[in-house]
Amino acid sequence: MFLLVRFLLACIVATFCVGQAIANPERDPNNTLIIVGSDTLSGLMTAWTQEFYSQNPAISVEIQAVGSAAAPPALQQGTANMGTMSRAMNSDEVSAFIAETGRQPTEIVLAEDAVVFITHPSNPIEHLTENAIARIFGMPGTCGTNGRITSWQELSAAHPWGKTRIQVIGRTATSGTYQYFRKSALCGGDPGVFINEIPGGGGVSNTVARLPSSLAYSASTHANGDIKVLSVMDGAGEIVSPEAYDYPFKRRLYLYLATSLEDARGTAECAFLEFIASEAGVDILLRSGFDLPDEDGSLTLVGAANACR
């Protein structure tokens, strides 16, 4: 069966992908969804759109998972009607959107996940301290720390790999995971220039699985395959696993609309929002490894779907 759903997940140049999204001037905006943004959310969006298409075969969906940083300009320029981000829009992005469109973007808290630390399964280490994270991944002095950690022996004197150098792996600057990690784990400082940057979360896990001396941060939903996920010792000295409610690197993930929910009534955007907020949509979210966000006054899926009706 031919599907109208087009998954553009491997675009080499983000601007080319956005250009492709508007190449057909005859598209009916009520029957087309163009979703640009987060690599972390690409698997969930793919699962959602496949099921959505089975129920709404007249609506074409394009997913461009080129990184969270691609979402704000695509929404601002009108080359996407939905944007996914693994961080919130920053003030500069919101201001640019308002300056261009004259309105606020609609922010929906979509889900929660965690940023985790992963190693090769042969590595005997079980947890990292927040101090060690800053000294491994950040530039000297990050978060007020003193001195970098470059070898496994410096991390743990009893580590059997001794002076073997830690191969530090991270994400590229267009990634929302990169920006979240910089803010939350590195106190807003710069990641080290020595980090091997990889564009996709799946690529991070694959690289760690091949390199025994590697250490990386990753979205929890990409931390699968032949890798080991570490716990974190928090500032109080408690060792916390990523599944725990008080894990220090839990985060919210976002869906943005270029228009208001009131204006989106009767469009493909609202049809999609109503589906993903349904029992079937929530089941897909949970099975994809994400959690529902706490209700704290923010606009969540249920509220967005209700506003569409």
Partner chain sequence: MLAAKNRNLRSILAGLIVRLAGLAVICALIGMFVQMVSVAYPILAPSTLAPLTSSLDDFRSGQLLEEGYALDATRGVSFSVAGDWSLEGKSGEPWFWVNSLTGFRIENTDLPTRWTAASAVGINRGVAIANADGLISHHHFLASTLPGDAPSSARAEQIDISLSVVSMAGHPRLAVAAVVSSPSTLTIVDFRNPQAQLTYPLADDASGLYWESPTKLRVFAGSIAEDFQFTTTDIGGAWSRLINPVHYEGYSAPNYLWLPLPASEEAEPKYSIAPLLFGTLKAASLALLIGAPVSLGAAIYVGFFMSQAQRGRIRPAIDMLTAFPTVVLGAIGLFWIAPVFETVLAALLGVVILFPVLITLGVFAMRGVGLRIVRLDALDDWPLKLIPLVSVVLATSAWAGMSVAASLPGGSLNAYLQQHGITIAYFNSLLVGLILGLAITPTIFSVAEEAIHSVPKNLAAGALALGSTPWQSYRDIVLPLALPGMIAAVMIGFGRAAGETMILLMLSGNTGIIDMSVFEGLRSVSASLALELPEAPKNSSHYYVLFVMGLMLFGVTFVVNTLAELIKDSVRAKTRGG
Contents of the next structure:
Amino acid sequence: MFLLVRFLLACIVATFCVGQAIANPERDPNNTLIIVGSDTLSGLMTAWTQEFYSQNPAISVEIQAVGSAAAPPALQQGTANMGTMSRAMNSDEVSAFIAETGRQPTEIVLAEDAVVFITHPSNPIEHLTENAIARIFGMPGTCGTNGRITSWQELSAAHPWGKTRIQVIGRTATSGTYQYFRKSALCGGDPGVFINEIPGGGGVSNTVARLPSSLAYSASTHANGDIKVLSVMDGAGEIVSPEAYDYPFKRRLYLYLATSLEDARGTAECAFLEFIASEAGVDILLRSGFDLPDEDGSLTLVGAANACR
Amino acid sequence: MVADSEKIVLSGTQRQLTGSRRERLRSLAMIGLSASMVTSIILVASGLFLLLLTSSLSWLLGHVGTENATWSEKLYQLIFTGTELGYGVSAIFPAVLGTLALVILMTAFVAPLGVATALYLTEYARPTWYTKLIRISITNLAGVPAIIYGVFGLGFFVYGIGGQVDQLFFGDQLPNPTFGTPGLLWAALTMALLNLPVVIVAVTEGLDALPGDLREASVALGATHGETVFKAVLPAAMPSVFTGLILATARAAGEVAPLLLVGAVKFAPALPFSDRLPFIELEQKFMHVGFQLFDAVLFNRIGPGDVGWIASVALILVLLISILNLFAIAFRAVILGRQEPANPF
Amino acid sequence: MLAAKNRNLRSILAGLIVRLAGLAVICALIGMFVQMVSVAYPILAPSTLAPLTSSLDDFRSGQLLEEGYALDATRGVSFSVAGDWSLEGKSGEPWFWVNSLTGFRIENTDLPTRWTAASAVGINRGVAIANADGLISHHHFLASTLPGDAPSSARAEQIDISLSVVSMAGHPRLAVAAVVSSPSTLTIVDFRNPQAQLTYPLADDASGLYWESPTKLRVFAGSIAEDFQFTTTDIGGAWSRLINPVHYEGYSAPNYLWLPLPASEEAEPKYSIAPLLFGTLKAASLALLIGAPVSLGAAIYVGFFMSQAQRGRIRPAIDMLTAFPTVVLGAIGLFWIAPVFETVLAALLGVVILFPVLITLGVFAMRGVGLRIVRLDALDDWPLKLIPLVSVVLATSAWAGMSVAASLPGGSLNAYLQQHGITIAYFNSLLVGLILGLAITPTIFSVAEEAIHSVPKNLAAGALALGSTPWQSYRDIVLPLALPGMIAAVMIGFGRAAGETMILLMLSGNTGIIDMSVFEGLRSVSASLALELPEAPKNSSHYYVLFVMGLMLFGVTFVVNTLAELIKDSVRAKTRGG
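We have the form predicted alone; now please give the form predicted in complex with its partner chain.
Zooming out: every chain and molecule, the one shown earlier first.
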């Protein structure tokens, strides 16, 4: 018994020593920045917070990145001060937020990227039609199309891989990329239950890079390295690459705040916003492969940082 | 019962007396096959280990992956600074410390309850339907899937107890929850529950192995039952307590599923230790080695050259658990192999 | 004297605390069950309808009626469907699909022509049509499969409320319609759960009604407006929607779909848990198929043929596998096995077929050189002696499998299977089964080995003394006594496999399909819990359904483990007798 007590005491002392040795003395426990949400944005957020944390060690940062769907409930329940989303909040989520907190969430347009279709570099295919996308990724009949495409031959009669199965890869339902893809490419219909759903965007790219017969949709920032990015043939018969300004699957990425910017003045949120709107922050954003959004009157980073001051 | 077994022996041997060369060959073959299964399992386990080792070493020593860094630089990056693999992959050092904090807290919960339950079963209770019920509960707790502990932890600890704690003590901060959100404390409680059967089984085993003389001698010297149990029996069974706690630690380091629900996060550079009582940030979210591997594998871009990085993290995890397991085996051998009871006084 | 009393008191106190700990273990298990039931329970709650006190002034309600919330059968109705198409109808006349751009009118012959009320259900997704006899049918719109062609409709459900329908309003989101009928009754018909109708007597004959929000219904009776609160879950209290195939909106036939997060707030979440239960069972069965023979074989050897000392050494060696946490096994599967699965499959087939044969031959060949059964305890070092043989056999049979695959018509196993119409999914059940089988091997081994070892050695010794071979004495003496314990081991292994999460999350592909092929992916309950529970809003239908699944998993493992424990108990009693 004494041994047990002694052991526990030793544990407490050891914890104390570790605590003394590595605890951050400047740290203010009430000054925590909890960011929950999109996996697409998680790399950018990690890069930002790493830099931000090294400049502001008094503010502790936690990032949880599993999918955009996690952001609204977290903001609503107050388990996060910032939510990152690769799609806009839908009206249900906004009304649930208002019902719980009595105020609007603050929406900041963070960046722009695109949902791209990726395959293995050895695949000769260059572009997909919108009709083919619906027939490959959707349940039968999505967007009023007829029948599924399951093999490369069905996609393009001249394809050298013939009857080889198209390994369709996508994201899980909690991902904002999934929901965006579903709305914009599948006419809001159901994605096929046969799609291999991978929890993270990195995982999608990893699989595609290792699997020749794969075809996936992914956020453009995840589509780096040994991966072929396909163009899309739009309704007018024009082949558009993801870099083009009229690529049909361009989208905005959002940052949501639980409070208004006026209330956030002087808090960790505002300090973080001011950091990411700074030159260093924008530099990280561009280096991570995102674009700055076009000005169209919605609240952007610079606007938000100004409102903070 | 005895008759039963004898009947089986007799009916069996009657057939065997006709044993032929054919039977002897069959015997040889079957024993060979079953022995080869043992060999296969060990070969497969070693094969997996070697796979990780070679992949990890070729990454550390070779020139693939990160630009021409030496192995020591790579190791340093891996552990302390983090490697950039397309995206920032954080270092494993904060994850190891997060795991440590989790284990310390978990031990504080699971040790008293596990030891007390084991003591009850071996030193206090006579075998009745009630102890049978407890034993069935323990088997069931051991068999409940880890993810279910996560589900329970989220529903009961986080939303249930956490929500209540917030209403009682942190009312001024509501609706922003302090404890009503996944965090270290709830993760530790969930892990403690998950590991309760591990500790109970290990301690029970140790207590059963102690000679009865120990208790008799203690009682004969005039000790009360409580004194016998806590001052004579338990100290002698201490190695088995350590066995249980070490096994629990190994499990806590490797089990990721419940942590997906109750508090592990991708990135939390602020370590969960503090210089204020109770020295651990109970409500904070934390990083975890196993979770980090999961995150690195599915949420990061792993090029062909970076696979060795994954192998290294996995290898560190496997080695950590293996070492813990070896310690557990050593402690177990101490108590099971002991001929003479140790002098408890 | 006082000291003694104090000591006794402390002893009693300690006893009390220790007894409480015993109780706490039982409470923990029951508590887990009760807590999960209490969270999951609301999914079973039936829908409710309750009047609200607020009411509109006459002027406003009259205005709303003018705006046409009460639909008129004689005036005709029009619902927009998909693209440029809309559905138009007038009572007594056929329904028409109308294209607003081209002006095409195509007759729809599926819908009833005699009706008194019709209303859209959901947005652009379906229509409910009621006639004067109280027969209400619900039809889904199906987009056409040819561009430019008119949509079609499919009847999903028909409900008879046996009241003369005056007016009807379809729910803006769910397959639910509110109906006012004469004499003065309000009925909520739920096409998801046809048996559950909610009726409410109105004070006056109602003329119209509409949904102000998904939870608030407004009914006009004369010049008075009455408000009702409608609460429901996403499955409307219909348990069967979780298990049975469901005719979801936009589909021509009932099927199983697990799509819990709809694309937009109007769309219908789909909660068929059958594919997930199937996936869990499939993965666990495959894991057993691969893990059980190996671990039982090893358990027989270690439990019966090895001496006590050697057994103490070999068990930790086999427990080496437990040092691989499942997240590591998943990563190994993802990066090292899945990319070369075709080769692994060929090698695996080779091993399964050739391994027993080659090992048997090898053992016979080695009979003269070391492998001899003189005494039982001379068998101790066989696993060690067999290392070269097993390595060679594994390599040979794997090589044989691979070379046979390469010589198949088509040049590879993949191409050969493709010729026969079988394609292999990258993330397939067999891959999951293989890794999962590896993960449950130590569990099955350790329980089964315990069972075999607990059979008293003297029984077998008797048989040996009478001249039986070691295998005979195992098969005829030990096996009958150890069999229940071995079955218990397999059951525990099954429970472990069913609940395993990380491997399935990483390797199963998370495809929610019901397909018997081992080359297709699967989606398990455990992976869905891990993926979706952190994001499911607390107290939403999705959250409840996930808890229902958690409860099912808990229930299955509870039954399996309790049975296994009882079996082990009875065996313990039996062998102790011997």
